[in-house]
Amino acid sequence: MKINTILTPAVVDELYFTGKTTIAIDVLRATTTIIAALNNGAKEIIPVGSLEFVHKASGDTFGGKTIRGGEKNMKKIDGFDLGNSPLEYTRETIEGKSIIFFTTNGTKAITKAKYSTALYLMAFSNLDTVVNKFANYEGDFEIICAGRNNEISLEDAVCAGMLISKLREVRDDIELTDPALIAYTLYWKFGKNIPALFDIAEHGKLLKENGFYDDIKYCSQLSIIDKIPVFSNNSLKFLN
C-alpha cells in the first residue's frame, strides 16, 4: 500500500484525481460537521465549491426539505439556514434534510477530489473507523487536506498523520511519498495532544479569537462517530 497525502489542495488539479481513492480531511470544521450532521439523521449533504452553486443547488426544492448551511471566513453566510459548527447541526434541526454545505475551504477540497474512483471524509471524530476500514484495504490512496487559504494547516496535516501512524501499527507493507512522511513526523511531533495542537494551530488560534470555543472542544473529541461519509452522485452519505 502506497500513501500519498496532498497537504494543500492548491497544488492538485481534479483530473489528477481520476481513477483514486481518496480521504478528504478538514478538521477544523467541515469533515467535522459534515459527519456530525450526517450522524444527526441528514437525508444527504451537497457540498459546493463556490457560493455560485450553491444558488444553482438551491434551485431544486427537494419537496422543501433542503436547508443551506456553511461559512465563510469563519462566519454564517448571510442567508444561509446554518453556519460551520458542527454543534449547529442537531437532530431536530436537520433530520431528514438535505443541506447544501459551502466552506472556504473544506468544500473546495472536497469538490477538487470529486473525480476520484471512490471518496470518503474523515476528522478525528470517525479516525478509527477510517483505520479499520482502511486495515485490510488493497491499493494505494490519497489523503487530501484542505488546508486553509491554498497553505497548509497544522491540524489537517496531523489528522493525517494520525491515521497513517495507525494503519502502520497494524501492516507492515505500508510505503508514503515524501509528502505522508511530513504528515507522519507532524503527528508524532504534535498529534498526543489534540486540545494543544488546536492551542498552536493557526487556524485553532482564529477560531478561539472568534469565540468557537466549544467547536474546537468537539472538534478534538477522537473516534466518537463510527460512520465514513462517501462522496457519490455528488452528495454525501454514510457508507453502509
Second form
Number of protein chains: 2
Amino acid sequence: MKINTILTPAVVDELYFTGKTTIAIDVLRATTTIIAALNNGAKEIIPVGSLEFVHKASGDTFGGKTIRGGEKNMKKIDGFDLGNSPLEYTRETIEGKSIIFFTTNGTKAITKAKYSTALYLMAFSNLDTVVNKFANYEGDFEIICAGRNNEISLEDAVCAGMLISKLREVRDDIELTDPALIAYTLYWKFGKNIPALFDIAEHGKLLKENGFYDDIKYCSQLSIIDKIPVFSNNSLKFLN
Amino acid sequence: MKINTILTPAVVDELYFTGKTTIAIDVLRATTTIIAALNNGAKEIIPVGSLEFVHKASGDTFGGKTIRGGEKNMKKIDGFDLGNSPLEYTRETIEGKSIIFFTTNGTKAITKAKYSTALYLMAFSNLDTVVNKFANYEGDFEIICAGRNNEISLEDAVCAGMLISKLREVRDDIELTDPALIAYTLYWKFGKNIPALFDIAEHGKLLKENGFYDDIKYCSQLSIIDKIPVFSNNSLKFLN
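Swap state to the form predicted in complex with a further copy of the same chain from the form predicted alone:
What follows is the entire complex, opening with the chain shown before.
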C-alpha cells in the first residue's frame, strides 16, 4: 500500500484525482466543522469552491431548508447564516438542513479532489475511525491537506502523519512518498500534544489572535466522533 | 529576521518574489551542477524555464562560445552538449563558456524567482558560505526548493533546514513560517547523514536506479566550494 500526501492543493490539478482514493484534511477548521455538523444531524453539506457558486446554489429552490455557512479570511461572510466554527453547528440550528459551505481553503481542497473514485474527510475528531477503515484497505490512497492560501499548514500535515503512523502500527506493507514521509516525521515531532501544536502552527496562532479559543479547543479533540463524511453527487454525508 | 521556505514552486507565482531576497535550492542536481560549473570557470550560466527558449537563446549569435546543458526526465536532451551531472562540467569542457541551462525542476524554480531583488543559489556544496553571508543579514528572506514535478523533495527541504539550523546557531532573532519550521524539523531528522538521506529520498532512489551513483556522491559533499551564484541580467555568476 502506497500513501501519498499532498501537503498543499497547489501541487495538483483536479484531474490528478481521477481513479484515486482520497482523504481530505482541514483541521482548522473546515473538515472538523463538517464532521461536527453531520454529527449534529445536518442532512448534507454541499462544499463549494467559489463564493459565486454559493449564491447560485442557494437560491429559493431549496424551500427554506438550506443554510449557508463558511468563512472568508476567518470571518463569516455577509449574508451567510453561519461561520466556520464547529460550535455554531448545533443540532437546534442545522438538524435536517442542507448546508452550502464555503471556506477559504478547506472547501477548495475538497472540491479540487472531487474526481476521486472515493473521497473521505478527516480531522483529529474522527481520526481513529479513518484508521480503522483503512487498516485492511487494499490499494493506494492520497491524503490532501488544505493548507492555507496555497501554503502548507503544519497542523494538517501532522494530522496526515498521525493517520500514517497509526496505520503503520497495524500493517507493515506501507510505502511512503517523500511528502508522506514528511507528514509522518512532522507527526512524531509535533503530534503528541495537539494543543501545543496549535500554539506553534501559524494558523493556530492566527485563530487565537482573532479570539477563536473555543474553536481551537474543539478542533484539538482526538477521535470524538466515529463517522466519516464521504463525497458523492456533490454533497457530503456520513458513510454508512 | 523571518525566514520562509517555499517547499515547492507550485505554491507561488513569479510576482510573489518582487522585493524579496531569495535562495534557490535544487540539490539533485541543478544548483549543485551550476555551482560546480562556475567553480570550474564557466563564464556564466543562463538558466531557462522552457526548452523552447533554449533553442531561441542558443542560436549562432554566440559565436561558438555557448554550450547547451541540462536534462529532461534525468536524461541529456537531444542536441545538447552536456547533461545535468556536475561531473561533466570540467574546466576543460566549459572554461570561459556561457552555458544555456535547462532542467526539469531546477531552472524552472530559479526562473520563477527571477523578480527577486536578490537571488542566490545554494546546495550542500556551498552551504557554509551561504550561512556566513546571512549570519549578519538584515531583513527577511525566502528559500525556494525546486522539488520534483511540482512535488516536495525531501533532500531540498533538508538542505533548506540545514541552512536554517546553522543560522540559528549564530543568531537568536530568527522567526520561521510553518514551511520553514517543517524544513528545520526535517533537517534534524534526516540531515545528519546526507548519503543516507539520498537512500531514503525518492529522487535519490530514482537517480540510483538510473545509475547516477557518482552524481549522488558528488551532491552529498558538504561545503566544498566557497562561492555563491547570484542571478543578475538573466544569468548566473559567482557573487564577488
